[in-house]
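Single chain ahead, by itself, as structure tokens, in the form predicted alone.
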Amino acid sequence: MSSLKGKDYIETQDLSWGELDVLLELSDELKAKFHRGEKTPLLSAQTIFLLFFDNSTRTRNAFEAGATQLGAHAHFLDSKLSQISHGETAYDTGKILGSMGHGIAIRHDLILHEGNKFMRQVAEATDVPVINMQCDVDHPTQTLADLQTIRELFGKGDLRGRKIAVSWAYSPSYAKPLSVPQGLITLMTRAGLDVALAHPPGYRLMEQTLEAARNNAREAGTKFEVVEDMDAAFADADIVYPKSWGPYDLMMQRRDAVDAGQMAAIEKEMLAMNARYKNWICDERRMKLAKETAVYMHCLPADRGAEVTDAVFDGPQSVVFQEAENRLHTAKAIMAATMRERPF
């Protein structure tokens, strides 16, 4: 744990496999202690600032509850109610918050090529760890919890030969970030899993994450493929992870929109594009294409009746609530491993 003190946690790609394994082992230990009712005041009297540019349920509560259980205090900050909304720079924000506390966690995920950049600018300004609670590139606290869940289900040993299907799925609610599928393809290829990425035309991911996944697969001796067929991705999979995200080109147009009206028009166009692929749903038929022992995973919230049927979501192959609980334990592990004490 000491080797990670002060280290930023912005993308899983930034950490060695040994460092990620430390976090996973610590997550397991903290979860076991939590279920035994043991206290874990590892960060007594420390402070972490939680800066949100987007809504959150699991992430916010995992970090707030986790900080409390570690003996620390989490400050919730809404970017719209901070001086960031008046133009304060990422560097200045990092400099100030870093001087007042022991860690900074940020969610900035909806605008392509902005969130990750903002976090790294904050990190340049301070020597306290900066933790990514989801950006435009990666959602590294979610995918670490996903991997913890997979290890609990399939064992901590070699996952080689196991296949995960990361697939786009239909959503009528809003154009969701790309960071969950991007985080999955970059982490799971390193973890020993074969990864099949499926999406309709127009829903490509960032090239930098695709290239990272290809490189990770080569180095780890795993497989990574991209298909435009949800059925093909599900075939013989051990894990299925159907998740909606926005069409890349329109997401870029939304980033460059000049006013709220233009943004609303682009959002409407994105949802209309989603609606062309209503048949991209995780249902009972598709689950039968996967292995009989396959599990259904999702970062939540899932659009019931669109991304997934109730029968699958509430069925015996679903592990989404085990997965959601693990958000707490991985959040605690990341904070405990990276936040260092500030001497008087």
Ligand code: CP
Given for the second form:
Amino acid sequence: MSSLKGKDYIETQDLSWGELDVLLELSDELKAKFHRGEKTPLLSAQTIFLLFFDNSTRTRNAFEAGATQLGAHAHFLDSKLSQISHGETAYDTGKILGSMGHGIAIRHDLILHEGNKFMRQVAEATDVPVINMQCDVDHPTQTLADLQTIRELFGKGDLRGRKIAVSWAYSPSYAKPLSVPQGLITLMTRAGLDVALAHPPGYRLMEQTLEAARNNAREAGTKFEVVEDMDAAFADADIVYPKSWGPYDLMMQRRDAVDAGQMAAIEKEMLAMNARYKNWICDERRMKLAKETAVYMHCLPADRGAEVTDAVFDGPQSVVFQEAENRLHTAKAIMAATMRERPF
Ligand code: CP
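Now that you have shown the form predicted alone, what about the form predicted in complex with phosphoric acid mono(formamide)ester?
Okay, now the whole complex, with that chain kicking things off.
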């Protein structure tokens, strides 16, 4: 654990497999203690700042509750109510928050090619750890919880030969970030799983994450394939992870929009494009294409009736609530391993 002290947690790609394994083991230990009612004051009287540019239920509460349970305090910061909204830079924000506490966690996920850059600028300004609570590239606290869940279900040993289907699914609500599927294809190829990524035309992921997944698969001896067919990805899968994300080119146009009106028009166009693929839903027929023992995963929130039917979401193969609870334990493990005492 000591090797992670002071280290940033921005992308799982930044950590060695040994470091990720330390976090997973610590998360298992903290989960067991939580369920036994044992106290774990590993970060007594420390402070972490949680800076949000987007909404959250699971991540915010995993970090807030987790910090309390570790004996620390989490300060919630809404970017719109901070001086960032008046133009204060990432560097200055990092310098100031870093001088007042022991860790900075950030969610900045909606704008392509902005959030990860912002986090890395904050990290440059401070020596306290910067934790990515979801950016445009990765959602590494989510995927670590996903991997903890997969290890609980399939064993901590070799996951080799197991297949995960990471698929696009229809959503009518909003153009969701790309970071969950990107984080899954990069982490799960390293974890020993064969990964099938499926999406309709126009929903490609960022090239850097596809390249990383291809390299990881080559190095780990796993498979990584990209198909435009949800059924093909589901075939013989051990794990299915269908969720929506926005169309890449339109998301880039939204990033470059000049005003709120143009942004709203692009968002409408994205939802219209999504609506062409309403048949990309995880239903009981599709679950039958996967192995009989397959599990249904989703980072949540899920669009019930669009991304997934109630029968699957509430059915016996769904592990979404176990997965969501693991957000708490992995958030605690990441904070406990990376935050450190500072001399006052
Ligand atoms: N899965 C996830 O990150 O959930 P929230 O958006 O509610 O934090």
